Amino acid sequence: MDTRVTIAGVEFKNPVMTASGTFGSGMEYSDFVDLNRLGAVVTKGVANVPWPGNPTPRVTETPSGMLNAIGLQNPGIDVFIERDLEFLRNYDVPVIVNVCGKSVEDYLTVVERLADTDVSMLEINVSCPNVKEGAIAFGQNKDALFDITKRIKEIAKQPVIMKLSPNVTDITEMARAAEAAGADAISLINTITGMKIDIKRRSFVLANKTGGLSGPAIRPVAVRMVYQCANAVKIPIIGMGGIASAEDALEFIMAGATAVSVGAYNFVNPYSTVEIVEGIEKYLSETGTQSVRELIGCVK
């Protein structure tokens, strides 16, 4: 029973992840979850200087899910450099960083800066709603995606991950523009734009109006669009949004995902990751499985 998968030359133990800005950079989940037995870690997006996020309040539950406009609060590069990798060097396991930024040129200081240290994958965040400059206007023009992949392909050291948007029109159109730019892998989904209202108040619950959606109740959505991209591209896919079991990771990898993070399940139940792990491990036991690599994309 083999457990292992491979993204742009880097191996890993299996196929499940952290979706980034839901597990921090495992500090927070390392009195629950043992990181080792983990695929990677996925980092919460950073940026090259600080970011306060956006106003409070900024998380609602939903039927199934939730809405957050947290903004990608975090404390910048060098902070992370210096507390969140020094964490993580004491675990097995592979560093995926996720990056943000305003503009180009903040995406590439943090790509540089990250050159020289021992991160194994870069996710670039070009998908995020919940940021009003940059971010989610690169994830939406496929000619602005396939610029920024560039401009960062041509001075990462390390393989590059494009973190799309489900917010389009055509998903696979930003799937091939990113792997035209020369994309080692894409990760899909991130949050679906949404908003609740307060009928009390008569006003908006989140203090941005609008929220990312994720949780349950976007997985379909989710697994169809990861369907869609693997019959358009030939690059790997991570595919994620609302993964709460075994079972759910298993659909997106039937769909065409060669790895699955899991997001807004963390915050309900901080075990999920490694209970996945364990549920795709029974599942390749008990139906006689050799690798979880034949299940990739066998739903045709």
The other form holds:
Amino acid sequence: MDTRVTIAGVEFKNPVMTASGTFGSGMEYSDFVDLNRLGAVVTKGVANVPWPGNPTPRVTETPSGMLNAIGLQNPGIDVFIERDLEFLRNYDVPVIVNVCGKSVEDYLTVVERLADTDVSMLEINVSCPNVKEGAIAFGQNKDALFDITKRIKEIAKQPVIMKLSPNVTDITEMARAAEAAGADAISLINTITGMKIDIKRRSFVLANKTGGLSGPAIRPVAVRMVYQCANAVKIPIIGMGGIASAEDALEFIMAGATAVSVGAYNFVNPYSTVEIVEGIEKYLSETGTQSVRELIGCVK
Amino acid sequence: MDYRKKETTVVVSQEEISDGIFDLRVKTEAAGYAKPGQFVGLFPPSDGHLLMRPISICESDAESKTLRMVYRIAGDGTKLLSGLKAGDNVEMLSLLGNGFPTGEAVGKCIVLMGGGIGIPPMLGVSKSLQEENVHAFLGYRNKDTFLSEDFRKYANVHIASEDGSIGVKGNVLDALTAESEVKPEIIMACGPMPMLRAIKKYAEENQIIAYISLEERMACGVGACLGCVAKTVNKDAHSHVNNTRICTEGPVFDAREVEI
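What would the structure be for the form predicted in complex with the partner chain, rather than the form predicted on its own?
Every chain and every other molecule in the complex is listed next, the one we just looked at coming first.
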């Protein structure tokens, strides 16, 4: 039984990763799970300088999901390298750093700072719906996405994953633009923009008014988009959106994802990542499947 | 030793002790480690409700391995929790947060203040203090003074009510002002934001140390999501941006350190 997968030459011991923003830098969940068991740790988005994020309330529950508008609060690349990457060196797990910015230059600064580090891959966040400048502006316009991908690829020393937004008319256009610009992989979906109103206060629940919807509520949308992109591009896909179990992870893999990320469900069950790894192993052995790679995109 | 896990606990008992206020006891080893002012995350018994509800610990009993939580129904999730009966299972994430620094209160005139559903965690604080000079100022809406009898075992109780039907009419600070012989040297408080703001101001004006417990909507409870932050005077330890995590660096803060 073989759970290994490879993306852009980087080998992962299994296809289960953490979704950026839901797992800190791994430290916060290391009390619950052995990080060595994960396919990769994908860190919380990091910018060139510290970002304060949005006012509170930043999170609220919705049916089978949640809305968040954190606004990418982060300590900036210097503290991240000194503290968070240093912590992750205690583990034998590939690290994928999620990079955010307000301008192309912001992204390039972070990518350059990471060039000499031992991180395995970069995930470029061009799809956060909760910050006004940058971020999603690059992810909702295929020309802008092409340009930023190309500029990052020119200087990046690690393979580059472009994280796509579902808040577009046709996500395959974005996938094609990223591929054409040289992206090594794509990850999808980021959260779906949503809103909740408090009818007692006659106001928005979130201070940011809108937030990103995640959790099992968005899973069918995410599976569909992974399937569409898998049929549109040749580069590998990391699939995510409401994964709560090994069965959910296998849906994404069969739809065409080479790896998957667990996001909001870490909050519900902090052990879920490792339980999903074990569930995939069980599925492979029960069905007599030699390798998880046989399942990637097996549903046509 | 830190106790940090998500586990299935068994409900020992639950009763409604006041209108919409429930007294829940669950069996867990966490009771042997809980500090006053810490909280737990209780998951509503429903697949569609994903997130834990952060609820303060009212009391812990290491011997019977029982944690007591007293909470108010605030929405769907707490409504579902209120339906739990003895013998039911409930998923719990614990132990969360820092708790009150009760060691700093030794030898001082200690004033504990609780307002509304901020009263329950102060009971655990009063119980843990092996001190003579402990005063609990409890603020209620009306004469329905839930938990006040429990406090009498550990503290001198002073009551305020918004409608004036019992104790001093007004809030906990009005009650403190009315008790001229109580000269607080340290304040520990939990309650609604206007009350905490007033305590912060009072403590600064009178140069008294005050520790206040904050609440905010939370998702992870363990410091990963950065959903629950409070504004801080100085750069916070995690992100260096004056937004500190209530679930991890709090919920109890030195009132001088937070901007509320």
